[in-house]
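In structure tokens, the next block holds one chain alone, the form predicted alone.
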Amino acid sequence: MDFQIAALLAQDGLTNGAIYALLALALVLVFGVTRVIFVPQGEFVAFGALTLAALQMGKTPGTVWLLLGMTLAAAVLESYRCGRAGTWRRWPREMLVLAAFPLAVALASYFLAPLQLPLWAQVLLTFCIITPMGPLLYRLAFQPVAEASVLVLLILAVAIHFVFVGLGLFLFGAEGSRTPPFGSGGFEALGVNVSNQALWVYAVSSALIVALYLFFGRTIFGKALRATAMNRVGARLIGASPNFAGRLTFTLAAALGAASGVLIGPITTVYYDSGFLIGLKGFVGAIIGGLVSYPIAALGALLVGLLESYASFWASAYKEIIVFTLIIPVLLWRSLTTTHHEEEE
């Protein structure tokens, strides 16, 4: 392996490495606010570069469909617990923040698809189909167990998992579909040449990160989430709620799900069961962190884009164990320094 070679494999491992490192960032979000190992991330990757990809060719995507599905499934469990409770005159303020952005998008993709959008006008109405989705997952899914067992909450995600994995093959066939690049050509650097597509998926990527970064530090809402991931009591009593954080944390985890498969269409070709595979690549950046550190999980993940890529070089069909295997000794070095403790009631 000579230089040119060797920094192709860093130049590739970099572009992958940085979308594990939004994935990463968005499981362990999840988890530190609401304990859930959200194991369908991947299927938000694989819904957005497909989604983006029916746009282009001027389809409406079966992601609407599926958006309209759970509005309704969420719209008909929120009447009940407006009626169960006795509260009807919330009950059309609930259903207007509940549903007007999910039927409101939905008409307009219908009518959008077909007159084939400009790229940056289908990336912003793949963002609009997908990032609902996630709110609207917690409200069904998650809420109601929101005081279970981690154990209970991850036997759950998988099965959310499985769900979205038959819808994705209803909804879009098991076909493969890829996405043009954003930006053709490149420059030569160091001998190497370096693609438009690996820099905006660096540019985003980074602006992303920074973005999340400034809403944490910086703004009510971001404080909330982290005074709900540190003590869920503790932010219950000063106000902040732990169910609008729990929707709040899965939109972002949409978010970045949309945008982690907009990015990576141009890259591969994505299939509908594409997104579990990925997510775990980001899910072991995520257990390098520890589930809890941002800044380690982003660089946990980087190291398995770099991983992937070197040993698809020497041992290409041997990659995705030796990039899987990477977990073994963290979670051994965790185990032996970590206290144990029963969970608490």
Given for the second form:
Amino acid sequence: MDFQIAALLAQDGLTNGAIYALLALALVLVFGVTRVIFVPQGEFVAFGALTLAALQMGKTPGTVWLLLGMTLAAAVLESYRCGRAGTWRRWPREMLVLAAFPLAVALASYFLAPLQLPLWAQVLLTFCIITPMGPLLYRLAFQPVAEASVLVLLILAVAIHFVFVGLGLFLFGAEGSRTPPFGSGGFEALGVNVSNQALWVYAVSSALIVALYLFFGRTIFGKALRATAMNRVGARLIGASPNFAGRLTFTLAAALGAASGVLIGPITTVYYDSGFLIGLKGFVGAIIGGLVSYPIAALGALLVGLLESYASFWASAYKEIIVFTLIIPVLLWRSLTTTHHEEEE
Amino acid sequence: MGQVLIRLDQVSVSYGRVEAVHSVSLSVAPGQIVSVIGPNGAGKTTLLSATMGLLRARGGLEFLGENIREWPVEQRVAAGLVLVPERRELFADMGVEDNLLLGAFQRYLKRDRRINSTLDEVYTRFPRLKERRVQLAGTLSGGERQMLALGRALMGKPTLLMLDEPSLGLAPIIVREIFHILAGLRQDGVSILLVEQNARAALQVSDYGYVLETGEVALHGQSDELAQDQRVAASYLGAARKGNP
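Here we have the form predicted alone; I need the corresponding form predicted together with its partner chain.
Then the entire complex follows, led off by the chain already shown.
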């Protein structure tokens, strides 16, 4: 391997790694705040890529129907709750808060999809379709069992993953899609071709990571989420309810998933079930960070990307095996070096 | 507003099938410090947790004239009911100032603009916290942690402050400081429901007292009268030892 190939592989690896980093951050965030190991995060990635691909072809993406279905289910659940608590006076307002945005997005995508909007508008629409699924999913699946053990929450997450993959097949069919790159061409630096697409991925991922950093470090909502992850009882006592924290967290996770999907769409062909494998690679990164540390998780995800890239050069048939085998030494190292915290309560 | 801030009417609390608190009735009037004393395991902490909404209670629970029994914790916080728990429950990996600002979380939701002036008030009351504003909460000493927990609660501008064993695990000199602060809070019109094992200090600082034994109110009365009561003196004030110093 000469320098040029090594550099190309590094560029490839870092590009994928940057996307895995977004996933790893979302997984660390969701686990910290809600104790859910969020297996279906990968499905948000696949849905994001496929939604953008459908919009590119001028079709109303199938995820719009999924969004409407989830909204309807949540509306039924809320109505039932209102009926039981006898708070019908608040019902119209709750319905408005719940359904206004999803309905507006659904109408917008129905009418705008055939118009062949510019790429940035399609990306924006993709975000608007995928992101509300996060809080809806929390409301429907996790909020009713928020106090359950980590294992129960994990089983639920796996179940949702299977449901979403099935729905993905139903809504998008079995064919894969690839979206056009954001930037074509590239330039030469130090005798290596740097593609504009890779630069886009680096720029967007870095911007999102900086945005997350500012959100958690500077805003009261970000601090409240960190507080919830640190001390659940303490967070309740300052009036940050677990439901609020859960919905906000899942909103962020879905948005990060959509971003990963939009970024990965031009790099690889995405099928309805591609999300799982992509999500798992983010998970390896998150594990390297012990599901607690954001910076180590992000670096771990970059390492996963690089490892995958070089592995595909030397032993391409084994690249997935090599990446996932990385978990074993990492877990050994973590179990030997970190002190175990007993779960409080 | 009536003469009563909070009223517990025959409140019972259970863990599963075990009832830890049996029909306890008590009330706090505005501007009062009311203390609940009693031995370990009498149900004092359980009572506060249920009042805060961390545990389910049966019976009547009224705050500012409203039935709050079915309210979630955050709604009670928003209404001005704030608890400083026995274990402090601070955000250990965050700085002192962030812990304090988070105490005003519900006020941020209500777009309250006076949060920074409350922060200044808390810093004036606890100069030690101002010195340590950027230090992580987890690295504070026990006394400082208790002050931070108190300060965080005050950031919420509570109508009723509930304190669970504020003196627990602290050196006597710090305990004195904490009770001094409580007396100061009372002068500024903060109403307090105080749960304590340190009966002598609690009765000294409070207006009215309840003695909780095995989940029931065994005695109640004006604090100075309770302090004179023989049973209280014998069980909680260590009067039996008075004879042989």
